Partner chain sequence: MLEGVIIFLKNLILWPPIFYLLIAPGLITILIALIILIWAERKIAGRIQMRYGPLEISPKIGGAIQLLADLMRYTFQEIIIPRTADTLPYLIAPIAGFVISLLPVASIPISPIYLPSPMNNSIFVALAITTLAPIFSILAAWASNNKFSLIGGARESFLIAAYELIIILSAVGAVIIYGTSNFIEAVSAQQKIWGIIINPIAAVAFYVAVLMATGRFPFDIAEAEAEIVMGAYTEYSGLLYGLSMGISYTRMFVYNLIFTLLFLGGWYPLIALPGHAFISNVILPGTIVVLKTIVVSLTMVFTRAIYGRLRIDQALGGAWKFWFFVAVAGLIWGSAFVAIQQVI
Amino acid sequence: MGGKYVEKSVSTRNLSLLSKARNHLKAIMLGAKLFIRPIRITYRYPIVKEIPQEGYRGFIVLDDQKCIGCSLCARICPASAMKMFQPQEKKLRPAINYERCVFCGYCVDICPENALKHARTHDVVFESGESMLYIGEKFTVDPDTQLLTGNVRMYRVKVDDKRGLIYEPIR
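Requested model, single chain only, the form predicted together with the partner chain:
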């Protein structure tokens, strides 16, 4: 009856007094070690910022020169976030509503002209619903240009063999 884990949890109840004391001591030593040399896996978000890796699926940027107005991106979009608009005297161009976008990346994949690409920015604060609609000129601005400005410390996540996730300062 029971499996490996049941046996393990039962067997820990029959520890001898000595091994109990040793386990308590181990816990205290580990606590003391971490107290003296802390390893933090959280960071102070607005002051310290994490820079995502290349290929991160953040905001979407349109290259107006490449786009041929084929509407494929608007048709594939599962969240109906991408819609086609026609500025005066011009061809059809997509516009995106970040109120709906789920950052699935289908539009980037399907674009035959590679006119869409992901930026690495993913945390932007909007003050109103209208400002979440990126249309025309606004859609072609790469938000990553603002990613590395401002008075913040930048960190990048790295996987460390011993400590798990660590944050490595890059600037």
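Can you switch from the form predicted together with the partner chain and show the form predicted alone instead?
The next block holds one chain only.
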């Protein structure tokens, strides 16, 4: 084994008293600037809610009037999250298990009648695995109508070249 061990050390900073005072003054000014006008890169969830852009793949909602029960959505689902069931005296209807869903959107894309669509909501809390199964009426409720209401400040995220993510208030 060749090689030579070289000890590296941080060079000592021989700063003059004036340079040290200037650096301290810069640090104090930066602290004061951020204290007066903070650059916030996060938001106070759930008091403040981010509204995703159009085309966002949130929860999947079924329009029961449009569904013809063709089962294409269940066949194409790569995670086997979409299954067909038959309510009493009705045609086959899809149901989704969000415990398995990967939000790929294949089911929405393949639906010949546009009976499935993505909502813009994705942040729902479940208390049990059984509550993640959306079947029947539960699958037809658009979560956007329930969650985008109330006293929540809503923001849309934009990308700024200088500051990064900017949260633009909507209401």
